[in-house]
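The chain that follows stands alone, in the form predicted on its own, written as structure tokens.
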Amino acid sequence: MNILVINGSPKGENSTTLKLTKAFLAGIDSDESHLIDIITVTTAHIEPCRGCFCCMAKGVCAFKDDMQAFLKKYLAADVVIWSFPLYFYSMPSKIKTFLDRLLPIYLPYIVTTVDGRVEHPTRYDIERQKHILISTCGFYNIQGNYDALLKQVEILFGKRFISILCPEGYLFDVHIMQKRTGRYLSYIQKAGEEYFTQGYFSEFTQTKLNELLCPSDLFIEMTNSGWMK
């Protein structure tokens, strides 16, 4: 199996997101039988959509950069790992460049889809894909912090997608929480060999995932003070 991991984190190497995901492919390859590319998009070349439409009716962007080289391993994935912290209730902007870029994927036409929407369809067949959002936040819940991001994601792959989104992303960084943290990090491995598996997490592995890393209000407490120093 292809596994592309697309690390969108402006922390590059040192993401804590990307942490957890490679907690999440230690389960997932557990017998080292799988095909594992790691992109890193804030090292790599990627010019802005320009929005001129050329790929569209080409299949080729007008730019010769790294994404040439993206778009090729991106559609031979099998399933596709989108690691990267929330930045202002959406994705940082680099992982957003590279989402735009992926338009020579698609057509030009516009097709109707059976719920409604209007959308254009894909040139390359890509429906076996699978797609994981793996992602980290400063806040100490989800509720309304990852809405437009998960409505998004959900537009582009539908069914296709699974989420693992672990608030109080930054205790990974504090000492005096690594226990706690590393079973956390042991969760999403099991969480990885269930989806290699089965293709879901058990509800005992989701329970977990979605249980904080410390109470809420000792981390309101814990971060406002170390910004009040």
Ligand SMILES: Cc1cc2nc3c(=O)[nH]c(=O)nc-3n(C[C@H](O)[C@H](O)[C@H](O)COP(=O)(O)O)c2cc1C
The other form holds:
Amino acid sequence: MNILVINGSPKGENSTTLKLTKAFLAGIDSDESHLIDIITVTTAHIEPCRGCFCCMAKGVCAFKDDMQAFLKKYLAADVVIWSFPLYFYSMPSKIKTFLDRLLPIYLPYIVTTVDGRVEHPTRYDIERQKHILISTCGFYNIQGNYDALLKQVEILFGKRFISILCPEGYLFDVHIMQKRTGRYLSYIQKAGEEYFTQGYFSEFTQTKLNELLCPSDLFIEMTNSGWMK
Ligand SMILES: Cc1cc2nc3c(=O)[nH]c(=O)nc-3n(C[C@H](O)[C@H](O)[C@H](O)COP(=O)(O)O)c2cc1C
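Return the structure block for the form predicted together with the ligand; the form predicted on its own was the one displayed.
Now the full complex is given, and it begins with the chain already shown.
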């Protein structure tokens, strides 16, 4: 199985989100022959789409940059792991740039699907592809914080998508939280194990992943006391 990780944190290797993603990948059985590729889009040369639609007509973008190689990896992937922090209730800008540059995958025609969605058909058969969103954020809430992003990903990937969302992300850098964050990482590893053997997370693991690292009132107190000196 080809697994492509798209790391969209501007913090690159120091990304908290990437730490979670690596724990998820650690759940993969080492006996299985998976090919894992991690691309960091923030340091890559990816020109913003200029909207010329030349790619839709020809299947090839007018720009010659890192997206050429990334597109090949993307199309070859059976599982795409989107690993990025939440920025303004959405995705960091370089991830959006990457997403816009996926336009060569699509044909120019417009179709209405059986469930009433309007979309461009794909030029390649990527229906087999599964998508996983792994994301951390700075607030303590998922509802009202991730709503817009989750809706967008649902429209893009429908039922072929699953997510791990971890609020209170900065706690992974807090020494006294190590025991708790370590436990959370072990549940993510379990989620990886379950995903790559059965294709979904068990109810138990999902419940553990939904638990906050720290109660919200204490979290706010800790965070604000650090900033309000
Ligand atoms: C520009 C910017 C916008 C952000 N917007 C949000 C937000 O809308 N909601 C939130 O909970 N956290 C927000 N955060 C906090 C990050 O999501 C959080 O620090 C995350 O854990 C960083 O992950 P990383 O280490 O993988 O980059 C924002 C941070 C930055 C720098």
